[in-house]
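First comes one chain, alone, set out as structure tokens in the form predicted on its own.
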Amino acid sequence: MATAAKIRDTRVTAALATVADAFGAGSDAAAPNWLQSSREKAFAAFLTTGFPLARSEDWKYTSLAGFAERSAEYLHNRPTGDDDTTVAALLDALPHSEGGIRIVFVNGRYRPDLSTASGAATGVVLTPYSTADDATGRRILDRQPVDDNALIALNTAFLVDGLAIRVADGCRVDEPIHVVFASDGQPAAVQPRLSIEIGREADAFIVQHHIGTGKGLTNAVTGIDCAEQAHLFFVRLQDESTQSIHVANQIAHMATGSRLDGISIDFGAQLARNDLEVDLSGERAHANLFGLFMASGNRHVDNHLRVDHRMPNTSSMENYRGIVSDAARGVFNGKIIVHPGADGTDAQMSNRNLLLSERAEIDTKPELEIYTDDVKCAHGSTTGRLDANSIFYLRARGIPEADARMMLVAAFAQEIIDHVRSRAPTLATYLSHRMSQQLPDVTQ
């Protein structure tokens, strides 16, 4: 008898063919004329591989079956014009400061009329990709991540629009830099593409938002490049609607003395996989990165997360936490590899989980390569309930345990979501409120 892995990569195979026949169907017309070749290389290599299975071990507890067949059936589709009134919707929920930068993308195209950058810096250039002309558009193709990921080649294969931001060196951006990629329910499979160069000695704030209704499908690229001293503190927040499926992938590339403070916040989708590579590639660079997911229901959170240290005295921390209730499951692969050479290396991983059900399932594998000698390296993982007797000591006090046990929860996540406060107090603010928004749907 099939196992159910088996039979779940055989859904995934047979999308594939309807896939090749959607771009068979022809090039998108909004797409820009520099992109038609890549895209055509990109598909290339995406059939070369298909769509990731179960057999391999970085899929071993994710299935791509709903996000196979989904993309069969959507990726025949365009977008017929924007719900100008969804996408409203969407957008005044979400957080603004006066003077800052937002720029928009509905359905996976740029939305000019939705976007201001009235408070962009000197030395900030935003580019959409619809409106780069050839020269422009070699330039950014230069600097994207390379096609040998199957789920970045389907990206590109498919990619209509995208937005390239490059910061000058010595540039400091205060105010955030918001990319909102919003869908407004259409069956369409979206493509997202944020190319983010940071120069010399520059210093940006970044926050990619992916929101939206309905059973929408995202495949989300991002590619981060930081020069020597630069550095970037990005946001990645994903709160599409809970029948969508997300997939994302973000690879960044660090130059000597550069850092990274990276937060990654889950709170949507049916499935959603986040996979993130750092490459410390340059002597003294170094990356936060922080991780908070919720999911309730029989919603399904996959985390992957990849440091490489390639040179002498890089450094990273890795602190990522999920909450699970109901028949939810959440994933997280953590892996740190130290490169030959790479002494003085400081890594540190923290996998940290709350099951509040009976069924719900975490299944973490925090992992550790280390090639090199004289190097301070530890991981660590711990998956449990909520501690009986916090919840005790708030009883006692009069407190309701619906009550306290939501208390106890939100201290768990506030801790991720406080290290947005020093830079963004208004966003950090929103993450709170909306991850309040989420607690009874967890802890009841």
The other form holds:
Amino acid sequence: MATAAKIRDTRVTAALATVADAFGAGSDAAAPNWLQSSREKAFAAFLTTGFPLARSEDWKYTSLAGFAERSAEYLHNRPTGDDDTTVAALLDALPHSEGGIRIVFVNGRYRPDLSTASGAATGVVLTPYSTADDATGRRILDRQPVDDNALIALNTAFLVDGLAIRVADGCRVDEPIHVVFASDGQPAAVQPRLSIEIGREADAFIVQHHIGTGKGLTNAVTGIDCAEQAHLFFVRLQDESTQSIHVANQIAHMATGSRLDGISIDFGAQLARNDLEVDLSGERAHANLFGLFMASGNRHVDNHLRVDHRMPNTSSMENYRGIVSDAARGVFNGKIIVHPGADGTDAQMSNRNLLLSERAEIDTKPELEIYTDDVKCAHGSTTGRLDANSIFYLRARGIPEADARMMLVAAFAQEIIDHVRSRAPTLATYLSHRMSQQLPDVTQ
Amino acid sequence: MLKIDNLHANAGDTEILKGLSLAIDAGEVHAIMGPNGSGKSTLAHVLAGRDGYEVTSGSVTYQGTDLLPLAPEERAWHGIFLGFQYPIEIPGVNNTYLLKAALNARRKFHGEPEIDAAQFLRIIKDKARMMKMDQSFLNRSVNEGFSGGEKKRNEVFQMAVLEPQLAILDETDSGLDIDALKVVAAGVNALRSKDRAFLLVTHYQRLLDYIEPDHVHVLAGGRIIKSGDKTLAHELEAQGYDWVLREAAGA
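Having gone through the form predicted on its own, I am curious about the other one (the form predicted together with its partner chain); can you provide its structure?
First the chain shown before, then all remaining chains and molecules of the complex.
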């Protein structure tokens, strides 16, 4: 075990040298000027930490050796243009947008020709990085994570484009703002970037949607900033190719009285790692965080979640569900930290997993760190098989066994998807459809 | 319709059914009574095809074919229905959806097209009314958050929609107050017909005040030790099981 970890770490170190060469070979001409100094700063930070190694506790169950090697290879061999036929097919399969705002990035670059922003309400400002002037760009970057961890630093270092979404104070946006990051299957090391600012008492619904084909490589970063009393409904849907490697970081800062409803779904990727950090930094800030992943074959999905309760009367609810079959592996690590002075904190975390084969594996670790007395916290995790009594009940009614199993797995997953329905019925229906398409693979 | 001949069955290493024989004809209602642990529920489960029981000898013939090799769902397609003693809660599986899938699976097996949506809706609304179930139950998850009585009522509702040829009701009366019992009994009585048979597994005679059986059997020690008409149920109610057990031991 220790030796295997050491070998993986050696591979990572070798890849790091190649990535350094790629950065040294010249920055991307398409990147805006205002990004340049941040890119250099981030790259310096990345070089000092390097890719996360297996020996670090946060990466105990998930090796980034494959990610590091693919990064090195792809950064050296960048595609010159997008494969538009492939992209068109990917976009065709998406749900019809409910309000008309759809912003599309292909291989990390904004594609105005594929995007429609005409439905944007007054008070919604959508700024692709590649179109921002220096002042705007610097303002966006000021509020963005640059080098908080190695992967964020890597994203910044190789950043060429991104999208800033700003919703003005008091503005309510009912229609979803659908941001699509598509990978066309070419060897592109894609660094998607989304920065979200929701103004005071504003209310918005944003979907960060990753799709792709082939052996993609994605390292996504999302910065979320909710002002006082703001409400953000945020769906992250990772639906990339099952050969792709996808890592993602989201960092959310929640001011007084603000509320985040987050739903994070992983249907795709050979290797997916998703880190979500929510900082409840204002009184009465609230986060409702749902997660769902499904993995079959020898795929690997890792969700890391951290919620910081820093102020009094903050509350959070975390409810993550995983479904693994074949030799797939799921990891859940959820950490709730109640800081000194955060009296009246209410935090409830639950992780439930379905293990559908002997070889599948789940590693789950919900953690609470509490540094104050007046709190109400609970956490729990369960991992189990499908209930034999339920299967028999359905079969006794005439449902064939395979269908009964699919019905039960779908029901388990659907409870997470249903949280999208009130706000976005069309998206919920699409999610159900995509979920049901995975069922034969995970239940066979 | 159903012929059980010298049936022996184990649960794990324990023999529960020890030579049970029983014949049920279409149009008949049979009640199986007996003390706890006599094998009543095992019989119901073996007939429905539940895993965990091993038939070691004997046979079960249903409509002329060997029932035992069939999977639970195949038995359902052939018209067998099991009303559960403890109906399972299935969060996330909608009652209506389950019934539609169940009906369509059976129709597919018989080479029939899927049921017309409007016709299906009419059926479930009618049957829900018959079972005095609020329409809201139709769109709730199967048995989730239902009271004990609501769960049993839902079992009979499902039976009414699926219209089986042979309905096995496993202690459907247990845990019911008198009003719920009347509704459940009325549901069963409404389905009685010359083509359909019922096997009522019960611990108490009370149910039989509302559903009049053609035959009453006493199951004890894994065998049927006495059979009679409905008056047998009254004798059991008045005198308990001891005299039957003694009589069987003496014989």
